[in-house]
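As a starting point, one isolated chain is supplied in structure tokens, in the form predicted alone.
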Amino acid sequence: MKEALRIADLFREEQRLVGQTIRVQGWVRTRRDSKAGISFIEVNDGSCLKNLQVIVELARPELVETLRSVTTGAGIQVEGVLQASPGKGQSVEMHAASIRLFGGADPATYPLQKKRHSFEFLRQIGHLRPRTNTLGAVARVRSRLSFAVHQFFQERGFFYLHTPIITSSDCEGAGEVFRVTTPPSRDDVAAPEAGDANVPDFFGKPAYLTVSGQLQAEIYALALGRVYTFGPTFRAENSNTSRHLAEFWMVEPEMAFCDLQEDLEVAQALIKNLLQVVLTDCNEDLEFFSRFIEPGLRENLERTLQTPFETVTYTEAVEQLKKAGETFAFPVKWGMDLQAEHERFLTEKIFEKPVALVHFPRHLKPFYMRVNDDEKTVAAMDILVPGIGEIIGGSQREERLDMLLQQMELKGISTEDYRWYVELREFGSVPHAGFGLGLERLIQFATGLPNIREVIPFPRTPGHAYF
């Protein structure tokens, strides 16, 4: 059997392949007839933006028939002779010889016409909305920027780790934790509420999805060196904004013998790196984005390449926004957590490029970031950039016993239950940092999708999970 192309390798290949039959499947984005007696079919595959022309010859008795049911939404496979095209908008075109219906799609009531919809109605049709070309084209961005990260680290000598999605620990501190729990065998009893004191607990213990594998990590760095970790991570956290997700994926390196500027340098060359690979790897879906979500797009990630970060302490990002002469919906005053309309004034209008805060508070951060020598604030780092605000938040860790445990202290964590991570500063204890970068939020920036339910596969948010 004829093995089908995809149709990215035939666009990539097109001058070779003039004058050869070939065989493509994939999915019909249009259709319509002509009253010359030809019919035209714009299929696509998924493989790239770009659809394939196929012309169908309606004196051709036995193509109409099937030709029927070839509506917008339909599986086909067509097979025929690749020619050139003397029409505009396209370099090469196929002639059918053969179609084949795998599955039709009721024009009635498939939801997918060749009009504009919205990203709301999109998102009420999770199963067919990748079929469109916006969300398309995030899923190959997606994907290559996925790849990316584990070139960029594997490259530099890091270990991939697979930390548990299933932990004791609340690494944030703040209590935003899904809580796992096992429910009764019997179909007729109702699961038991979270934390009910008489159902045993599965693990012996409370259990929660992991909020992030930071302290796994730096196990597995106190060992090998340096590690990485990438995979999902939660928060219960009751917010709808478009910046905020129940269920996203980190990336989150973890370097002994490192301190927070070399954290940082490491935390901008990713970024740059993956913009990069974004730029020229996926230039097609690009300048898709480029003309229909965020005009000059192509020209703001070069920008970011081009231009060193600015480096500001927090103290002096907030004297420069008191001094804006701005009103915010926050006042801005030292010792505040800093709000997304604080973050975007930074980047967009104060420095006008991607911005790394540097040595917040202490009291805003948590027990495991390193107390600076003025025991006010922390040797933490977050990198904001236009448009998103915060994309990285990262420190170094506070590798000094006593002041863990002055830290630890402070925050109410236990030692009893974090024995495990004071025995780490107990047994070789070293300088070491890290990061994690979100990677919907870097997704957004590099397509300029505004909100951050377009670019994950099944977003989920309160009172949303389908899937």
Ligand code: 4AD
Contents of the next structure:
Amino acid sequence: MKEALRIADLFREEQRLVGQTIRVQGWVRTRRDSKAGISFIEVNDGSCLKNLQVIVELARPELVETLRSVTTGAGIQVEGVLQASPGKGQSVEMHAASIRLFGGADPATYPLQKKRHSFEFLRQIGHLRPRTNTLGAVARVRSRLSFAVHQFFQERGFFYLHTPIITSSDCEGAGEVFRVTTPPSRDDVAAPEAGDANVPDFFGKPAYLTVSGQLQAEIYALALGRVYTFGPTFRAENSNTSRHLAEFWMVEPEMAFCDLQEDLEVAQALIKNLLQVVLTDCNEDLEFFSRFIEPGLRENLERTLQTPFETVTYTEAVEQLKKAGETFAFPVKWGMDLQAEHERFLTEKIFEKPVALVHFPRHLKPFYMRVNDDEKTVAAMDILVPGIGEIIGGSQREERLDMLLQQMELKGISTEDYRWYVELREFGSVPHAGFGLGLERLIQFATGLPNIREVIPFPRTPGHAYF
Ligand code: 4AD
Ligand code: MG
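Same protein, different state: after the form predicted alone, show the form predicted together with the named molecule.
Next comes the full complex, this chain leading.
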């Protein structure tokens, strides 16, 4: 098949291409037949938001025959001359010399007709929704951001580490793990006793889908200095909210010879770098989100880039929330786990910018966080952003053997199971720190999309694992 021009490239070079015969391949967004004997086809190939307008003269019988099946959703190829467009809304258009139909789409049954569909409806047609403006734009931004994550770390001397997906440790200790069950053979799956406790575990002990690559990243940070993992993570938390998924992607740097302060600086630099990439490289899609999803989005992102994040201790934040005179569903008091309503109030109402909350009560956080001198708090950080709440969670890690053992004892973590983790404190232990950035929450922030289900191609939530 002769190579077609991507529509994004066509628009980029439209000045040079005017007058030339070109070929494009894509899907029909709409077709409109004018009384003047002309048909207008809007073709989109997913390479960019904009459609290419194709003009077909109905006086040509060989085209008219094909045109009958060129309806919304059809996959086609068109060849013709690119010309300056006299019409509104586009600077160039193609005058079709030939059209090839690959596959039609019956207008009576094709679900994506030219009207606004609700996001709920689009989720039910996950196989077709990337052909909409919004989901197409999200997919492009997500791809660019993922690449930018690698660029950011690679340019700063971090090594990309593949941490395991199947693991026997529960990093966050919250018990929100998906158990990996593996009967020894296929036959056993069908057998009534498949769930039998006597069937030996494939791994010889219970194994889970990872909730975080952090503990394994620590191993490599304590050998290679600076590493990052970037992969899928899984949580069986039964929360049906607009910012939780059962399967999501996390970016987790881990740095040796690093304290909480530097950890914070890297986190802030990463967020700003990623937003900058969206502003410079995803212009057209960002414009779309600013117009149709969140008015003022571009300005918000630009402002975020220019503002230093606020750093506040948990204790100060609790004081501020108490003083705010706001009635929360969960009244605020020191020692409580801050809820989404509190996080949002801090970042949206009190500080009106991203906030790094630091030094949380020790009992609220996992065993690996470094205990502060007050012995009541740990060197933790959560970064909150307006509209979303928590986007990053991280900490300095406990590098002192005696303190780590004390923490494990307190939290009921078996030193037997985590022997290797303890040994990292026995052999060449050094201060180190890291954090986890939820990719989907970052994309929500960058696109203004209110529901996390729209920023991942195939969302997994309680009751939903379709596709
Ligand atoms: O705060 P969390 O639980 O931190 C950790 O897992 C650490 N071990 C990370 C580290 O220090 N290396 O999760 C980190 C981030 C959250 O701030 C949030 O952005 C995202 O991961 N996240 C989720 N995103 C979508 N759905 C969920 N269920 C999420 N749970 C956490
Ligand atoms: Mg967290």
